[in-house]
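One chain comes next, on its own, written out as structure tokens in the form predicted on its own.
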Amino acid sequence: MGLTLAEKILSEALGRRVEAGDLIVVNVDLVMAHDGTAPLAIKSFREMGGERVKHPERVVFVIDHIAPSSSEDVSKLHKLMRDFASEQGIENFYDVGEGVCHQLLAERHVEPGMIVVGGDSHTCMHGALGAFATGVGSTEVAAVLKTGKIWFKVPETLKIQVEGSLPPMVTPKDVILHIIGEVKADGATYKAVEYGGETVRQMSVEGRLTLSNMAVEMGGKTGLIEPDEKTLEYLKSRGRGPGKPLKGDRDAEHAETLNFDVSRLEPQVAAPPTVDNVKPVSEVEGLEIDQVFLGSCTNARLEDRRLAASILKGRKIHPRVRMLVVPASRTVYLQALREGLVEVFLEAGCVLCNPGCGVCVGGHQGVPAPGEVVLSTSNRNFVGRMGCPEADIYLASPATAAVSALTGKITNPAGWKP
């Protein structure tokens, strides 16, 4: 019997054949912690005895939740993290303004074949590169600050094969929310979510990274697409070289396996409270909105930028509504500044935010009123998630967003031309 992609890294990171079920300890190639996360585990590494990094040059840290900082207590947290990454020779450190702690890992960082952890749940997003990654409590942050390693059961693989040409102004967020809510919240608890078929291979590498991202969301432990091409190049345009690219084996095991076909999607909305909560935009259509935000880890990179301004180019926003647009990292805030998009959504009256999470945390930007309406391109739409447990926030695609954001209204893109 083969072995399934998840099973593949983790036996290559091993030296040995490991299966679905087995408990392992791994070397781990990159670590990952942000100011949500990153304050506690760097006081749990010193109560575990924790004196210096075992392997300094593999650890990242980023502060992009609540930055710039919104409070005194805020900034002793940033201030603890820039001292910790000082007395530990932290070289990866990334400080206010350079972006969404998972892009620039993305960016800059990870490689096929890689063990990724960070303290943060959506590290899974990186498995779009081959990587094995997922998100660890901040105690276990520490303990791979401490020992290098981490302990894993090595998880069940469920394969989703996606077949079908997108209907215009579907997007990769619709695909992964029409998915999410067939599969449910629980669908995917601890497995290995691996992406595949025609439609996973036709789409960007930014495309892919949103599939990747969301896999949590219904549960998985990583989100897994196999390395190609376009893998390849999206890495070498970033300098780095191809790491290990694997593929999993034809005669696998998997735990499941569905198919879907999108050639006849149509755009999707999560409706709160839940991810799962997800309905064709008809659905919901006519709802009317207050803000807008396009940003997140999710749907903050370049592709996303260009479609949105495309459908904003020469058009102004509803009056009644607020659209938040913040950039993923610095990279894409400087090549959408090259383009000319945030002439575009400054001149459609968008409010542009640095590169951060922004909006999604609801620390610090773009809290919403009770009794507000928020339509989102981020991951999650719990109660209270964006700062406000008596607004409502609907997740839906750029397209979606920024149709809606002209109209004041949910609206189905499908039609809208550039």
Second form
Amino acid sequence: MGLTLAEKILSEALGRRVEAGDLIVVNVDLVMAHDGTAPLAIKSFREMGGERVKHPERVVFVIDHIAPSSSEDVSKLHKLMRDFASEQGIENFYDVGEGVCHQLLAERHVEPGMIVVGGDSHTCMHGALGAFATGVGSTEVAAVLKTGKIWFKVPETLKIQVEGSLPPMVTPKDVILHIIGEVKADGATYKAVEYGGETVRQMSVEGRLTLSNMAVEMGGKTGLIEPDEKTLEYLKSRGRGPGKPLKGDRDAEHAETLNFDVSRLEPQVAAPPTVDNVKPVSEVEGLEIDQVFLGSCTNARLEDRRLAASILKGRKIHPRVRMLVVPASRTVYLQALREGLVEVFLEAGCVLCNPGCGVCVGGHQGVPAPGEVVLSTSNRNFVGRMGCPEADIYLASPATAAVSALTGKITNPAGWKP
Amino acid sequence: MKVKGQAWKFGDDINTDIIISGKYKFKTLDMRELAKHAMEALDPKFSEKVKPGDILVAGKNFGCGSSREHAPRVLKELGIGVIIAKSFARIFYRNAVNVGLPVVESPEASARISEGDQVEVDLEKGLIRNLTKGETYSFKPIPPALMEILREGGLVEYLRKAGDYKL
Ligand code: SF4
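Let's compare: the form predicted on its own is above, so bring in the form predicted together with its partner chain.
Every component of the complex follows; first up is the chain already shown.
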């Protein structure tokens, strides 16, 4: 019997064949923590008797969740990270304004075949580059800092095959929302998700990152995609090598295979209070909105900016609506600036924030008022997610977000003429 | 390892934002302070009502959402002795074991136990006794490797003693 992509990567990393169900301890190639999880990891590291980080060159620290700091208490936690990094020789340190942790990892660090863990649930995003990448808690980050290793149960795989070419204004975000609506929030628990099929092959790497980013919203351990020429080109253009691009065997056994045809898919929306509460946008069309958020590790890349800007160009957003635009990284911000997208956003009436997580997680930026409705391109709409338990959060694509910002209500972008 | 206490019942898909809102986690590492806000979106008085040894009983996919380890930590801080659920979100399950908070999957117990029931859990034997209803439910025992981490009280103590994984 052949091996799945997940089994292949883990077998390759261990130097022996392992299969779903095996309990393994494996070396970690890359470990990430941010200001929401690193401080507790540092505390645990000390408590477990840690003195020197085993492989400082494999560690990435990012200050993105409350960046810049909003209070003295938060500043103390940031300082704790900086001090620890310089004490331990952690050079991959991204301070305030560099970007969202996952984007930075994708832009600069991850390679196919790597074992990547991060103190953040959306670390599963790097499966899009053919890495085995998953989120862990702070104490596990500490354990990796100390030992260089982690334990895993080799997961079974839920294979998701997507076929058909996407209709105009229907994006990878709509595809993944649709999939989550079918699979449900716990449909992939303990499993690796692997996306394949013609639609995924046609997608840019940026679009694939959006798919993999949301694997955890189905409970998935990682969101894998077989690396191909596009993956290698993405890496090459950012000065990186091909890593170990592996493929699953043809006769591999998957726990389940689900087939989706997206050739007639309508733009999708996840209504509060759960990500799997997904509907075609037409079912919630007309609902008045107060705030639009174009950002997060799901949808704040260049392609997302370009799409939103193409809709907003030469127009003004609705006077009742605030639209917050947050680029995923400094690199994305600079490129958007060079392409004139920043000007489009500012002229349309948007607010541009520095790269980071602030608005997404409701720590200190863009917190809605009770009773308000937010349309967001991020990945979670849980109660209280953006800092206010009485606000309603709807999730959608950058196209739906931009068109709705213009009309002031949730609007189907499909019929929209740019 | 045995745990005995009163059951507190919750529904399906209790996410980490409900267990402890993200707005608190960035502000302090003081778990006693954070624990005051545990479950407050569903029950503002929860942290005052629970007693050490009490047992949390929930439906499916408990702990879904973020990787914040603060979630199992605040529950442990309040003295919760074990969480019984129909199923757990993956990261929460790992985190709970890593902070030394036992987690047990039992669809039967999750359905049968009512709020306020006196419950006793034997982790090694894989048995749950509902003392109020006079019923017994069994569950697939926690794998021995993870049981070792739990017995030490979490990954911190485990690695402090062992220095490295002994799995
Ligand atoms: S952008 Fe949002 S979902 Fe992504 S890492 Fe930041 S807080 Fe988490």
